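As a starting point, one isolated chain is supplied in C-alpha cells, in the form predicted on its own.
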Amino acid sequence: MFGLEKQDSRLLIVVAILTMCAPFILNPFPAESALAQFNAGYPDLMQRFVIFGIFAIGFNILFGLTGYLSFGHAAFLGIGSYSAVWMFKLLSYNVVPALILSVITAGLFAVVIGYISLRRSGIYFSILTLAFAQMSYNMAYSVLTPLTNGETGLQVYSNDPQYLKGDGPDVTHLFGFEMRAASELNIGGWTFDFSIGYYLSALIMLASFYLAIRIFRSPFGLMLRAIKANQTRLNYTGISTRPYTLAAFVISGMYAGLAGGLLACMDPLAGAERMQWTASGEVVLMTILGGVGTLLGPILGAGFIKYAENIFSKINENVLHSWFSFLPDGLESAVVWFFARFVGEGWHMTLGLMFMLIVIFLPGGLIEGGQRIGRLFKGKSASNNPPAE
C-alpha cells in the first residue's frame, strides 16, 4: 500500500486508526466521574499531541538516523510560527498559505544553520545549534522587534491589510471551515469532541509519518544510518557525507517549521518563547522517551510528555483531597502532601523520575518496553502450546 512493505503498511494503518479514533480512546472515563481528570480527549490537547508528534518525527530523522544531536530545533519551530502569523496578517486567515510559508522559511533557515553547524560533529555540533537557537531567541526579543513584536508576540490586528480575506471568517480556517469549530457527541455519561483543527493536524501528521517511513526505507535513509554507524569509514571510501547530513538537517527543520505553523493555526499568536532552549530540550526528551531511531517512538514520546504536562499539572491539592477523603484526617493530609510533590506544580518531578526509569531500564524507550511485553506474551503462548513430538 502506497509503496510500503506489509509491515510498514500495517503500522501506518494502526496509527491512522488510533489517530482518527482519538476522541474516543482519550476519553475513557465519564465526564462526571472523579477519574475524568485523566481524560485527554479535548481538541486543544489532542492537537498538541499530533503537532508535537510532527516535531518529534522530524527531529528523529536527524538524530535517530544520523546521530547528530541538535539542541536548537526550537528555532525552526518559532520561525514557522512567525511565518504563519505574517501570512495571516498580510493575506487572510486561511491556513494553507501560512503552512506553506512556514515550511519554506524553516527550510531556508535550516540550510544556513545546517551548513555552518555541520562543519563540526558530536558535542560541538550540538553547541553550535544551541547557540543559533539562543541567538534567534534573543534577536526575536530585541533586534527583530519590528518583525516579531518583541515580548508581546506577533499577532493579527484589525488594521492589518489581509489582502485576500474578502468575506472570510475572522479566525483561522481552511477554505471557510473554522479551525476551532467542533461538534459534540454525548453517549451516556461520556462527551466526545470532534474538531476540524484536530483532524486537519492529524491528517498532516499521518502524511508526515508516511514520508518518514519512506525516508527510513530509502537508499537515502540507509546512507544516513551508515553515517551514524561510522562516518569516518565512509569518508575514507571517498563518499562525501556532508550533502546527506545537510539534507537530513533541512528536512528535519522543515518538519519543525510545519509544527510551528500548525501551532499558529491553533492560536494566531507567535512568541519568542517557542525558540527557547527548553523547547529544544523537550523534543530531545520526546524522542529518547519514545525510542530513538524508531518510527513510532517519537509520536509516543510526544504524547507521553504532553499528557504529563497538561494532565498531571492540573491535579492540585483540592483534587487530591477529594480522592483521599475516605482516609482519616491526619493520614489524608500526609498522603495528599506526598502526592502533591509529584503533580500540580511538581509534575516535572514525575516526568523526571519516569525519564530516569526509562533511560536506565528501557534504553530503547517506550518502543522497547512494548517489544519486551510482546515477547513475554509470545513466550507464554509458546509454553502453553508445546510442539508436538
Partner chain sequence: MGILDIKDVGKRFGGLQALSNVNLSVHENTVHAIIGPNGAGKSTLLNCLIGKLIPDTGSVMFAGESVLGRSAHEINQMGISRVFQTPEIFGDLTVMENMMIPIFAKRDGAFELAAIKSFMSQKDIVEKAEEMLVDMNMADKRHMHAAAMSRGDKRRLEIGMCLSQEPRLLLLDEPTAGMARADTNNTIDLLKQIKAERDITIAIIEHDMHVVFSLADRITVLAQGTPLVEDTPEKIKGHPKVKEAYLGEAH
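Right, the form predicted on its own is done; let's see the coordinates for the form predicted together with its partner chain.
Nothing else is written out below except the one chain.
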C-alpha cells in the first residue's frame, strides 16, 4: 500500500486508526467520574500529542538514524512558530501559508546551523547545536525583538495588515474551517470532543509519519543508518557522509519547523521559551523514552511525556491531601510534602526519574518494553505446544 511493505502498511494503518479514534480512546472515563482527570481526549492535549509526535518523528530521522544527537532542535520549533505568526500578521489567519513558511524558514536555518555544527561529531556536535539554540533564544529576547516582540511574544494585533484577510475569520482557519471549531458527542456519561484543529494536526502527523517510513526504507535512510553503524567504513566505501548528515539535519529541522508552525496554528502566539534548551532536551527524552531509531517509538514517547506532564503538573497539594486524608495528620502532611516534590511544578523531577528508570532497565525504550511483553506471551504459547524440532 502506498509503496510500503506489508509490515509498514500495517503499522501505518494502525497508527491512522488510533489517531483518528483518539477522541474516543483517550476518554475512557465518564466526564463526571473522579477518574475523569485522567482523560486525555480533549482537543488541546490531543493536539499537543500529535504535534510533538511530528517533532519527535523528525528528530528521530537525525538522531535515530545517524546517531547525531542535536541538543538544539527546539530552535527550529520556535522559528516555525514565529514564521507562522508572521504569516497570520501579514496575510491572513489561513494556516496553509503559515505552515509552508514555517517549514521553509526552519529548513533554511537548519542548512546554516547544520552546515557549521556538522563539521564536528559526537559531543562537540551536540554542544554546537546547543549553543546555536541558546543564541537563537537570547537573540529572540534582544536584537531580534522587532521580529519576535521580545518577552511579550509575537501575536496578531488588530492593526496588523493581514493583506489577504478579506472577510475571513478572526481566528486561525483552513479555508474557512476554524481550528477551534469542535463538536461534542455525548453518549451516556461520556463526552467526546472532535475538533478541526486536532484532525488537521493528526492528518499532518500521519503524512509526516508516512514520509518518515519512506525515508527509513530508502537508500538514503540506509546510508544514514550506515553513518551511525560505521562512518569510517562508509567513507572508505566511496560515500561522502557530510551531505547525508546535512540532509538528515535539514529534514529533521523542517519537521520541527512544521511542528512549531502547527503549535502557532492551534494558538496564534509565539514566544522564545519554545526555543529554550529544556524544550530541546524534551524531544531528546521523547525519542529515547519511546525507542531511538524505531518508527513508532518517537510518537509513543511524545504522547507518553505530554500525557504524563499533563497529569503530574495538574496534581497539587490539595489533591494530594484529599488522596491521603485517611492517614494520621502528622504522617499525612509528611507524605503530602514528599509527593508534592514530584507533582505540579516538580513534575520534571518525575520525568527525570522515569527517564532514568527507562534508560537503565529498558534501553530500547517503550518499544523494547512492548517487544519484551510480546515475547513473554509468545514464549508462553510456544511452551504450550510441543517443540517443533
